[in-house]
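Given next, in structure tokens, is a single chain: the form predicted on its own.
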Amino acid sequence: MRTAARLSDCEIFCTVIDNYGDAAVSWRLARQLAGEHHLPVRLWLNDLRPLAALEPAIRIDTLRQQFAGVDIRFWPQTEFPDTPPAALVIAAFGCQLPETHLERMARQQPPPRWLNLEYLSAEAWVDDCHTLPSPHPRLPLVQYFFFPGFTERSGGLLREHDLLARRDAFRADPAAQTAFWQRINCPPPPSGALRLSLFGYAHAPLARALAHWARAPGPVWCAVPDSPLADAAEAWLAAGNTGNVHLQRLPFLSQHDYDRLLWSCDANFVRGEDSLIRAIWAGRPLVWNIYPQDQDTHAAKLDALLDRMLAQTEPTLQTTVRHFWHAWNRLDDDELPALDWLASLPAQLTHLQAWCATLANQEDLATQIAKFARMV
């Protein structure tokens, strides 16, 4: 490792595959490194629509444009820019760089610092790979394997120096509340009635879960923002379902009235790796719906979850948020305990908060990253 160096600049790559996660788990470090840590930022995308959903203010139509103190550019599939390389290069989620970039890489003298930041997972082996070199088989360059992560082992979880503090102050001041709910044109939830958020893929089992909740003790509100769950909850309505069950169906939220959303709920149905961190700073009872992948290897990512969320709590809690977790993702064909799990959440925010305080005593992601690429 070489003394602390002074940081020029940066560039993140990322390529977006599907959905949003890639491009919001970009956005969301490519702002924290520029105003935080006050390095100029580039952002390369080859796809700008979905940070433009995120994001309102972000234009889909132009090459090259400045947000939140980050130069946001259209990441061309052809031929690269002729771009100086940052000093430090992130390559989100092992995207691969343009080669004509990773040339002017191994020509810059010092090279730059370059990190591949790879998916998130609670499983036990990230700990051993944090931080590896990957030396180039043909350029002289090294990369390094940075990997998010629940312990001190890790890299830690994106999350901006006064996060909580915005969470906590929101959920204080009435004022706040009543402009969240009247900017995304949705009537505030009735007074007494159980708040849910649900985000999710279509494969979730939402219409087992509503039928479960109809029968519930007191009333319970499902927030859907636009999302295949938000169709699933149409149909279930338009078959004359209702019960107890009021479904208030939501835009597609940027990120800053998503972060609202869930601070606004009892409980967080979400999906990918953005919005379960959000929902784990959101401090609140939450269930994850992981992206399916082949021979089920996601089911190892998500037990592994649920072993450092549940470590410490009593058997029969863990016991019926496993089952209800392992039933949404469609694990297991048991009956989904959806009413055990309503039962249950006075315990899970007990818990999740003392958890969501432990994991905020650790460094952030991008706190890691700018003290890593100094040093390295």
Second form
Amino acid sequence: MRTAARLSDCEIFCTVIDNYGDAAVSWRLARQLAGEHHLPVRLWLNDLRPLAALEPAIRIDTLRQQFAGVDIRFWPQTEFPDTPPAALVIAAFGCQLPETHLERMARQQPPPRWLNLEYLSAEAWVDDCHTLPSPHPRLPLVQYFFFPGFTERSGGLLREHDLLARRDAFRADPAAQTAFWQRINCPPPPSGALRLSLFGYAHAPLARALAHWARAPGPVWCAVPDSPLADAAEAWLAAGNTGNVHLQRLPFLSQHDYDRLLWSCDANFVRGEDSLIRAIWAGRPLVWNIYPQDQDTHAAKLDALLDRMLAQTEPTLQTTVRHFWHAWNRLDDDELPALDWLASLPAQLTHLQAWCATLANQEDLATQIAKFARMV
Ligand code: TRH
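Okay, that was the form predicted on its own. Show me the form predicted together with 2'-deoxy-thymidine-beta-L-rhamnose next.
Below: every chain and molecule of the assembly, starting with the one above.
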């Protein structure tokens, strides 16, 4: 380890595979390194469309634009522009850096700190792999694996320094809430209704859940931003018999407004990586539709998160939540205990608030990256 060094700038490379998560995580990290750690940040993205969905002020028809202190660049997959490497180079999710850029990095003195930002997992092995070095097979460069995670030995979770304060201020401010519903063109939820937000993949058994909630003891208001679940919800609505369920279709919201939706609901159904973390920071019960992987490797990841999330809870609550999450992810063919899950929400809330507060004591991912890059 070198002693703490000055860090002049940073660049993040991100290849969008599908969906929004890769761009979402890279964008949050870029904004935070620029805004909170005062680093000039370049963000290279091979596809600007997901970013423009998350932040509508972003343009998709330009090679270079500046927004929120970040220099956003289109990353052409053919010839990479000759650009001096930054002092900190982050490859998001194992993406391959352009060969010409790697060669420039190798010629730079001192060479850049080079991190591979890995996918999030709550599994125990993460702690042993976090910050492991991996020398380049040919060039005099070392890449370090940087693992986000839920423990002190991991790289932590993305969280802006004022996120929880902004959340609490929003919840205490009826005018801000009214302005939010108006801005997204949505009537405020009926008073007294249980509020759920629903975001997920096409395989989630939404129609089965809605059929159960139609028989709930009170009204259940379900906000469904654009995703495959929105189509499933509409198909169910068209079939009639909605009982106590009130469906509210929403457009795909900006990241800014999606946070406000999560903060406004009693429980949030999320998916992938980034919306999961935002739902945890909402401090309310959540259900995770994990991104499916080959050979069901996602099942172990889902259970690892459940183990951490439910560690301090009663066995009956653990059984209900675990059972519901497994059925929601179609990990087994069991019946979806949708009404038991609904009845367990007050107990889940107490626990989720405490878990959120505990996790917020951890140093956040951007801060850990900035510190590590100054030390390596
Ligand atoms: O879009 P995703 O399914 O992304 C996934 C995962 O990240 C997965 O781990 C990765 O391997 C795969 O992509 C390739 O889910 P995720 O990560 O939750 O990203 C969704 C983003 O969209 C998140 O930042 C929240 C945001 N969002 C909005 O801004 N507005 C909305 O209305 C909704 C529903 C989401």
